[in-house]
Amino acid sequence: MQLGKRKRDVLAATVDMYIRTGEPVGSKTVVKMLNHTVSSATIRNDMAELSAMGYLEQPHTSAGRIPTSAAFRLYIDHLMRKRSLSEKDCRNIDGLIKSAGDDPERLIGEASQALAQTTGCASVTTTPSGQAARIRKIEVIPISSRSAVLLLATDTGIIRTRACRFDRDVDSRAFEVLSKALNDTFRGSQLADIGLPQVQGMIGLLGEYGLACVPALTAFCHLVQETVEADVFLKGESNLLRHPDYDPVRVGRLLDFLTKREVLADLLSAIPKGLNVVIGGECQRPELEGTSIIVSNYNLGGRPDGYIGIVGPVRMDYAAAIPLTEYFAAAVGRALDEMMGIDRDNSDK
């Protein structure tokens, strides 16, 4: 059933009086937001009729009504008026994100951070996805006669390392084989094309080396799948335990999903590309039931990479948040391209 522009506009008075306050609307408030356009007993008929069709719900006889699940989805769809960003605030993100200089990690955790800062809620945020990354560059490390330290980097920015130990000593010659064995076989390869059977096969490229070094093809085996998985950062935890909305019970059970990261890079993985608004119950957690999480992508070459949002309460500024996430993703996305020298004009192209 369609909503006329009255109760269209009553709807929207009230979500946005108790996204303010927190508390029951009555009618004659929504009368005033509304500029005394219409009676008080008219806006109680419609806030009636509201409540039947599922959009309000009265939590005591004589209170006023709070908006469902179902008002805020229609809301954030059709009703609400986002607020732009100044200049200024423009500015201030970029800055902010320009200053983490040349480290990709660097930037996205300080962005995730600054984002929590600035809405007041939880963020959450993934570096790029390894799944396209080619690899430029492997070294060998050799720490010992016994342990070493792989380094794997992408063209996309992404470093990861990870040591290994061997049961016997090991020639340091072995390491210089294995490093150019690793760079000829693999550099310029992508990530999601490597798998145990490529890696199993080195081994009988380094020849009298080649049993030794098992397991630093081992390790390698494991780099290549840390890098093709994306991180998640979780930033402003702390902030979740400030608002109102969440008693102990409910910011406990929240908390501890939220330290889940594999868990939680599934359920971002599972969101559709672009901005996106999940509202409580919409992707079947009960953990996150009262609450809803504000997300988009942001884009490495033109592509939809990783992603950048937030998590808080139901009841948050949508009107403000939404509009400082979409630019957060923005500007991410920009400052990854011009750290990775990709000329955006021409990525798509």
The other form holds:
Number of protein chains: 2
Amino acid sequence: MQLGKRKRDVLAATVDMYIRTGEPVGSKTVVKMLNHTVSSATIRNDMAELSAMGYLEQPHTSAGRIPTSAAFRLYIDHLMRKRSLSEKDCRNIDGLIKSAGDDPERLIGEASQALAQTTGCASVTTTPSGQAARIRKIEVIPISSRSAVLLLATDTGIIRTRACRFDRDVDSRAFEVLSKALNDTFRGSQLADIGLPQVQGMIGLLGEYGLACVPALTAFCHLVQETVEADVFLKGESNLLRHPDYDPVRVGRLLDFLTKREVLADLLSAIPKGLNVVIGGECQRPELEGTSIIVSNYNLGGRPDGYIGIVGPVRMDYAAAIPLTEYFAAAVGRALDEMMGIDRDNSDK
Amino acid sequence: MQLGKRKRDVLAATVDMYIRTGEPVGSKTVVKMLNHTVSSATIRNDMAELSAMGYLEQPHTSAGRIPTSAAFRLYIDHLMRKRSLSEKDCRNIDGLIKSAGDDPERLIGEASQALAQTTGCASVTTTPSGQAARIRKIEVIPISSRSAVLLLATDTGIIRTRACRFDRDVDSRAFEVLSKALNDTFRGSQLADIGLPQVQGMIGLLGEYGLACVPALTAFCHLVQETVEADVFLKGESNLLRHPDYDPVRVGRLLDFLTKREVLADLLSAIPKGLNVVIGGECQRPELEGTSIIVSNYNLGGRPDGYIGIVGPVRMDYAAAIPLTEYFAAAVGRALDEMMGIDRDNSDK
DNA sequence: TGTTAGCACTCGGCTTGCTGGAGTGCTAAA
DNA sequence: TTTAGCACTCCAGCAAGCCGAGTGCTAACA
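For the form predicted together with the DNA instead of the form predicted alone, what are the coordinates?
The next block holds the full complex; its first chain is the one shown before.
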């Protein structure tokens, strides 16, 4: 660290103040924040150097200074003092997550909502990735003589269904054969390994019913496909509008960006495991200029899986938001594991 | 109609122009729009009278005039010339809706998205109401010895699932008994008629398994409850931000209002059947000040069921948006009917 | 009676000019 | 290395003034 103690204090104070007010911070303000231990001239010198080093910049000659992305980076990684959560906060969060019942997707949704609300930002979460999930059960449920529902259950607790329709009446025996064949072939398989070829290869196993079952097999492919792709939840968008740093145009662009699920999924998947902060200018997307993303994996069965995080202005309260995001990620992981724990132990018995 | 022909033309021209520009409209502008058939002084007289009648108002003495809610009402109900959709538009919409596959909920979602995009407003839609839906099939699918999934299929094509968990191992025979009992008791029942008492009454039917099945029965209650409540989709929120009439605060309040599903459901259910336009000031909600809602039922099996509509600034292009909404409602109804048609004819055989 | 031309009047929006204050950089002294 | 002092910069905010769009009224006209 080539920065002296006082310069670091100055920088930390500047960032703190800027986060609080959003206005350029002047030397006198910093003096006050450092309890008048030095004079404003000293601070001015320090700030001039910090500017030269790329940590601060001035909107114009006679204004105070605002922190650059580099300053935020340094602040987050080394200068900031995280505010730890109170017992009560933790219990609130745990309670809220517990209340989601037995459905993982709903749990993620609720957690996303709650995180958005407590941080005052928008939140982004993904459901557990289906990539590594294994099929625990497939069920074919006849609805009428010409339609059925396929149900897929994974070992990560995800349940998905898809309807399919036939152009002629189907023998109820066909559903049984299909169900057995699907389970025999795919139970225990990773979703990612199942593709069109594997499914097409099944037609032979169905004997006389092969042709009749084609619509169901197509539906099965879609179903697997859908389950592999993690769902993305975006909540609390309107929080962004309340923030003075955002003008409508910016929020509009940002929301458009965030609602493109694939792009967002891309962005998330490029992020290393653990808790990450992406600061506006750092990533090459113009839509994210001026916004930061705090995102963390949550673990599922000991492995990093989906993401939970928040999206807000660069000038957000990292000292509170980061611990919150961490706690939410941990709590979601715990809850999901618990949700699955019982099954894990007893499955396949 | 106590308004003379020319006054109506003047009012229509004023509203047209105001919708286009958002600026107060002056007498000269109207003269131009009426092809100089009369002088500006005449128009001024007319506009003064229209002001007196409550159709126009001035932001200040020396400005043009802007239409009141009453003017918009009259415009929409009698003055406006709807722009009919081109063949191509219709085909585009139909194609888009067809592409949604066999799932009613997805279809509604896609339609909502498309309507938002074509109108440049936000869109609000509800899935078919479960209120009048009847149970076609209930399935209990064991996942492990301590967990199962309940699946509910209605005659309106809706499929819902819910997981449930038991604190001890459950005999697989119990699932069969439960499944049979549920189907025997509730198949053909309207969802709205199923409540806690009915479900509790079932415990007796389950004999020795009654106690073990309690978690499943609880889950069943929740499942019915969830299915009765129509889902509300809100799409294209960011479109609102692009509109110059909306400042962030307003959009924020509006979005908060729209994301409260219950409130929104209330608002919709208070609306008469068919196509409706609710103009900002008309309804008593302060959040809706300055915004209009165009909403229509779609029919399901000949009966009015869910809603599809858009939310946008009072100053929106009604002449285009109203026919679009009508067409979408009709198309969604048709597609849903078709989706269910085959089943209808063949069910219960 | 309805329409029109003419005219005086109103009033918000824009431009211009000015001032105060916050903040800076530099210099010289401690 | 720190500090006090000073000249300089530049924005925010205010006041004054002009411009122009639009109005209402009146008197004449068809």
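Quantities reported herein were computed from a predicted structural model and do not represent experimental measurements. Numbering follows the first chain given and starts at 1. Take the two forms, find the largest set of C-alpha atoms that superpose within 1.5 Å, and that set is the rigid core.
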Answer yes if the Cα of I143 shifts by 2 angstroms or more between the two forms on a rigid-core superposition, and no otherwise.
yes
